[in-house]
Every structure is written in structure tokens, then in C-alpha cells.
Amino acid sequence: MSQNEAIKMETPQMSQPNESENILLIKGLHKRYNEGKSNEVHALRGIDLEVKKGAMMAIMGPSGCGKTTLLNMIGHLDQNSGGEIHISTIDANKLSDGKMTAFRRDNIGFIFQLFNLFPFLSAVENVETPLLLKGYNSGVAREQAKMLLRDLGMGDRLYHNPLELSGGQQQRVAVARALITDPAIILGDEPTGDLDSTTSAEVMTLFRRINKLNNQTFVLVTHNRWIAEKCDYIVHMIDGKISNVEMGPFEEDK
């Protein structure tokens, strides 16, 4: 048996939603810190939500509502308190540590604001990094890298730090890396607050283009309102809870 049907052995296979289902599904989700305690903080209270396969939502609200702890209990970042998740048919809360890093690093992708790519490797070194950990050839890793970087317009940097390469390219880079393993979710916490508007314009597009090519589902925390716009619906969070949802079409270009 080779190392990689090893791996895939040990990691929890999702059955493939067709658009109709839901591949993501919250019940009753509660998020308490310092439990127990008199500064207990009750971050998220009782959400319940579901995405469908291939949908793009955004996620909205003030500061301290809930939003980027809803995404790290999507992202299985983070324990719940009470409540369930499902992605697909797993309910990842039941898998052991072990089963649960491999579930999470095969079937979510993440986005962050600030890129978080190591600063001393190449642009195709930071992408190909995720199947490397995965047990993939090496070759075989950095010939896909590099096919994924070239889709996204960057065939010309692959072999430039990230301190050489503009917020955009960061960005395209941190997307190569995310979408590498194919993931069925790709989570975004604020994934285009450090870019300027034009940038940012630019990046969304490109969110929306791999939606549409792979019928991948995008769950993303904004502020921004036109950000948000660009999806298919809006979730408004508040206190913990969810106050309403907005379904789109929100631009007639969509």
C-alpha cells in the first residue's frame, strides 16, 4: 500500500452532496467561553443554519456578534459547547484529534486576511505545502502548485516571496493554497479587508469564477457590504444569534 492510500484511508470520506443538499449543516450551535466561570462569555446562542452544495454566503454583523467564531466552529478550529455540524454526512465533533486534522486539512480550505503564508518560501512552495503534508510526491506536489498558480495569473511569480508580491498576488497565492486539496468548503474570515477596492474587486471575482467553474461552496465573514453583495446570500448575525438572512440576486451581472 502506498503512503497515500494510506492517508486516505484514515481520513473520513465524505459522501458528494448533488446542488440540491445541504453540505453544510448547523443545529442548535453554542459557543461559550470561560465556561463556568463569572466572566463566562456566550459567543454564539443556538444558531442554526444550511448551506447548500456550491452556494456563496456571506457572513455579517458588528464587532464581537459572532461571526469570525461561527466560521471557527465551521472550520473546526475551535470546540463547541453544545450543538451540531455537519459538512456533508460527518459530524466531524465525533471524529478523534487524529481523524479530525485529516478531515479538516482534506476538506476545508481557509482564507485569512492577513494571507498568513510563510515568509521565506516561493509562491509555489507555500501552495504545493498541503499535499507535501498530505504524503504526496514531491514532484507531483509542485507540478500541481504550479498548474493552479497558472490558472490564477500567476505562472510569472511562482518562485517569488510574498514580501516581493503585491496584496493581490498574496491573495492568489493564499487562494492557490486553500483550493490545492479540492476542498468542499472553502471558509474566508475578512479574506479581502487588507486589499484596496479595486484589488479587492479583482479578488472576488476570481472567488465567484471558482465557484462557478467547480461548484465550490464559499462561506465569508466581511464587513464590507459590497463584498458581501457578490454572494448569493447574506447572513446577519447579532448577540450571537442570527437576526435575519437576505436572499440575492443582489446585481443583475450575477
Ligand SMILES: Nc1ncnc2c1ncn2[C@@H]1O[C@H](COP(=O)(O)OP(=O)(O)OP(=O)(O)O)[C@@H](O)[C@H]1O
Second form
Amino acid sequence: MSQNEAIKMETPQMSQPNESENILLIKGLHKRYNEGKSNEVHALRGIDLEVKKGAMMAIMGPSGCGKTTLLNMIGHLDQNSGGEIHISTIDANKLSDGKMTAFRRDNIGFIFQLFNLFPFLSAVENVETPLLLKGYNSGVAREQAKMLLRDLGMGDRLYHNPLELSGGQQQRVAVARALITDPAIILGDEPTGDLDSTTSAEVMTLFRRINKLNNQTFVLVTHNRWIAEKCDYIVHMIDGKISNVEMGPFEEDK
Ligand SMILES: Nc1ncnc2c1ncn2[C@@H]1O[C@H](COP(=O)(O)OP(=O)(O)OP(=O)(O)O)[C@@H](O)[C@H]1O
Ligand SMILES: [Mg+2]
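With the form predicted on its own in hand, show me what the form predicted together with the ligand looks like.
Below is the whole assembly, all chains and molecules, this chain first.
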């Protein structure tokens, strides 16, 4: 995706680690909701995790075990209650709020199950929004959004609103919006959750293609074993802890 290279030139990004380096390092991570109150929930109970740059990792586990909480912590959408999260060499806990927002915007892409597309904006407007928020010239932002959507096979749907698109097409818009700023890490919470199996397979093929092309790192929460096996390894969680890690490859034709 050549436009990503162009974006990279204009955006202060974190230092690019070597292939073998960890892009994400988590040590002793805890999260308590409603801390100190009678309804306190100890959602993460000491998570240690290393993710290498360019890896595709799946997180699986029963409902309520803390998967979304962990993803939110990695994305720094919420404060943790103890432990460390380093993205590349940056300890995001030490950033000011303003710098944190910019860091998150520039380095992390989010794909949520419900896509969170703006319903009254067209596909291309949804995708260009992160660039406009970064202060890009509107003509440049529009061109890059169009290029990426075309690259994702959405060239004939640029000006449709989300409600005029199928689930798989909306998903591609959400993927484009997450990728347009060329984030080092892409976080997905059930990113194929509502899609039929054919579209889910298309989305996973797309993720793998992007992963190979740009060496971007994916962390995907899923309940679906078949989806998880498209990743390089699977982290299993139970009751706020990692219970085991299965290393792939799970398939021969990846
Ligand atoms: N904002 C919150 N306030 C209080 N408790 C919360 C909050 N968010 C999550 N929890 C609790 O934290 C625990 C972990 O929730 P989390 O959403 O991370 O689970 P999950 O593994 O993503 O589950 P699912 O597979 O159902 O999405 C649960 O017991 C949940 O009830
Ligand atoms: Mg969840």
C-alpha cells in the first residue's frame, strides 16, 4: 500500500523496531473495575505477554474472562490498575493525556465488532476522517482514502453510506479506517463477529495480506477457533489470566 509510505513520511512515528523485537510488552498487568467499592471486579489478574513485531495473535477465552479489557488496556482506552504496557519502546503510562491521544491515534488502529462507522458519512468520508483529525489537507486525505478503499475492492462503493453496504463491505470500510494512518498495531475485538463464514474468510485473508505486506501487528479477540487458527498463535485466557499459549502454524497453506 504505497500511500501508507507517504503517510509515514509526514507523521512522527515511534522508532521502528527490528523484526525480532517485541512491539508489545506487558508485565504484571492488573485491571480492577470500581476499585475499592463493593462491586469491584478484578478483571485482569497479572497478565504477562510479549508480542513480536509483525505477529498475528489471537486471544480466546470464555465470556467475561477479560479479553476486551485486555484489548482496551493495550489500546490505552482505559487506565490499568497496575503493571506495565510498553508499545515498542514507549511506556505509554508516562505520556501526558494529550501526547497519549496522539500516540494512540498514530500507532494503534481499532476495529470493533460493531464497526462504529459514522452512519451519515459515506465510505470515503469515514475512511478519511482520521487523516483530517491529524490535520491533513482535505484533498490529500480524500485521495488516500479512495486509494485504500479501491485497494480493498470498494472502488465502486466510495460514496455509499454504511446502511447501503453489506456487512462485509462495512467491515472493509472499518478496516480501511483503521489502516489509513498506517498504525503499527491493529486491535480487533471480534472483528468478524457478525459476518458469514465466506466474508469472515475474506476479512482474515485481507488481514494476512496486510500483515505480510506491511509487517503490521494484529491482536484479534475471537470466539471462533477457525479464525484464531488463521493467526500465528493463540493466547487462551481464563478468569483474568493467561492459561496457555498455542503456537502455530495451524494450517499449511498460510
Ligand atoms: N466497565 C466495567 N465496569 C465493571 N465491570 C466491568 C466493566 N467492563 C467489564 N467488566 C467486567 O470485567 C470482566 C471482564 O470483562 P470483558 O468485557 O473483558 O470480558 P470478555 O472476555 O471480553 O467477554 P466477552 O467474550 O463476553 O466479550 C467481566 O466480569 C465484566 O463483567
Ligand atoms: Mg468482550
